[in-house]
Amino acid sequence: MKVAIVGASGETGQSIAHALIEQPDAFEVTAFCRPASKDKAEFTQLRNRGVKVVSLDLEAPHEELVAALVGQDTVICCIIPFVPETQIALANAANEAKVKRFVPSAFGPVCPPVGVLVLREIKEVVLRHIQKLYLPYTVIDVGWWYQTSLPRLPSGKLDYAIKFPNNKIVGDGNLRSALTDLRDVGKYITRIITDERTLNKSVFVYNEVLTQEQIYSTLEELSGEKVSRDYANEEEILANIGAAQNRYDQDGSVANLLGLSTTQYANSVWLRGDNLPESASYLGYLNGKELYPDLKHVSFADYVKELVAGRGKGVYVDRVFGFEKDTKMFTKQ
């Protein structure tokens, strides 16, 4: 099978890459990245490893767009999913291109499609073009990462590896939340792009099922340490995701949008329940762990264990965030 990634050098898109390179005999890598980051250490990394990898500006004419991904069965987009416009015109090219499969960029917690994440939203706005196209397509979303789950140390021995770390309880921290080791995602992704069951459906994939409380405790007990909780009630995070709206609303920067979408995601993880295998049934998803029950996954222990002993690996820890565009990117519809 010839796959594109369009966003490998991204933490998902890594996770995917690396995956798919583990079996040479089933998939053929392609690696999209801009012109401006064709010497970027991921890709030369990819390079090394047999991956094409091919620059293209997202913004080209549609003829080149289609050029480039002729002759590819799948395309996954790994890309962040502020400007709707990119990957729909993506979409518009795969479509032409005749592309066996296109898989937009999702990857993020459940939650129904509008009212709750903006985030969501915008890749509502992406799936629906899909449909009008009648373009084959996988949506599929995942657990909240381990590797962005876990609060700070009293001692700073995890700082290496944390970046975002999650220092807050919401509400009492006994509300359940699906969780996912950013490594398996690719893995599951190897199954699911060669599957047909799962051809214009959407997967939820996750490896476990624990509360805030379950991840602070894990922690004390295989790192020896005490870790203070401080709480945030329903209230304080619903006068949060008020007051970002309102930021967003009168200046919708990049800026604005992540800081409305943190607020969103930790009542709609950790107050409203929407991360859950039970309320991806109900939106109509079909579930990783009955679809590949053999699948071995990364425990949350281990993981942990991994980083208590110095040897895990953080995510964004080496990253600098910049956004070229400082514009509106979505309009309610």
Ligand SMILES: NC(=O)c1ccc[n+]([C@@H]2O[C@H](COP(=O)([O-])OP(=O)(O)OC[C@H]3O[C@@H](n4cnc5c(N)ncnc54)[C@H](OP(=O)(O)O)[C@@H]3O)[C@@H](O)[C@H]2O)c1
Given for the second form:
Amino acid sequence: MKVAIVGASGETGQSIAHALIEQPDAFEVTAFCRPASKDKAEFTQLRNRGVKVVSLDLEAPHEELVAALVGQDTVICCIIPFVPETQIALANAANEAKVKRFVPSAFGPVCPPVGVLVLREIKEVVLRHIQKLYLPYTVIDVGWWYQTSLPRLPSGKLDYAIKFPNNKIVGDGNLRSALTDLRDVGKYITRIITDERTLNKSVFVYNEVLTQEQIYSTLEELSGEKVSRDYANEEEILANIGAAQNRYDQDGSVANLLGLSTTQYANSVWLRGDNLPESASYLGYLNGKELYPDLKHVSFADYVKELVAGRGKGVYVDRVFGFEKDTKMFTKQ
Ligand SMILES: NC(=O)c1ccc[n+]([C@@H]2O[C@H](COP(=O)([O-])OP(=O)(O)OC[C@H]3O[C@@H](n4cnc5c(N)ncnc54)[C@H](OP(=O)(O)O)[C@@H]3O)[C@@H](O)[C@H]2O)c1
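Take the protein just shown as the form predicted alone and give its structure as the form predicted together with the named molecule.
Below, the chain from earlier opens the complete complex, with every other chain and molecule after it.
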């Protein structure tokens, strides 16, 4: 199968690209990169592993995008999801190039399409456009990453790998949510894109369903450190959302979009219970555990053990986001 990845230098894109490369008999991988990004270490590494890396200006005229995608069976888009236009242009090109499956940049926690999460609403605009074209597609959501689920340890021992510590327990900390190791995302994708049952469907894959209290106590047990509990009740979360919404309404910058999304995620994932297998089932998703019962994943405990042993890898560690100063959810104490 010929698979093109757009956004292979990102966190999700790297997981997917490296999983596809592991199966050279099954997948011939092309990574499209923005011309300005072609020398990034992530692309050099992919080239060294035999991936064809092709520069493509995603704002190029339609015909250029079509020419780039002709011959690809599957196009996986893992770019930032902040504006729908780039993905809509790609979907238009994929449609004309007769791509057999388009995977838009979803890869998030489960959430109803409107009224809860602004990022989900932007993703919905892309999906509606895909459906308008009758372009074959699969939406893949993956739960909340392990890599952004942990609080900070008092010793600072995990600071090397946790850029966004999750220092607030939302509600009483006993609501469940589905979590996935980012490194497993690619493994799930290799199965989903070769599975006819997932065509024109949404699929929910996840590793484990845990409460925040379980996340904290696993970390305490495996690190030997006590982590204090700092609770945010519903009133505080809703007030945070209101303030972030005001900022976003006054200035729709990416920083304010991310600030709003962070507060909305706390509500959706840890208060509303959107990111659960049963919510996904209600919303019409296929369940990855039923589709691929044989698939092995990294357990949450093993992930924490790796981190505590100093062998973990953080996400976004070398990047600075404008919203970091705006949110109380992710502050280093
Ligand atoms: N489940 C979760 O817990 C979770 C957590 C985070 C993200 N996500 C989701 O995963 C998906 C991918 O996010 P990510 O955080 O993995 O991505 P990321 O690491 O931020 O990478 C973004 C990718 O988008 C490309 N890009 C950046 N700006 C672009 C632009 N203006 N036009 C086109 N491409 C652009 C980058 O390419 P360059 O190399 O050219 O800059 C990079 O390849 C999103 O849909 C996001 O919502 C899920």
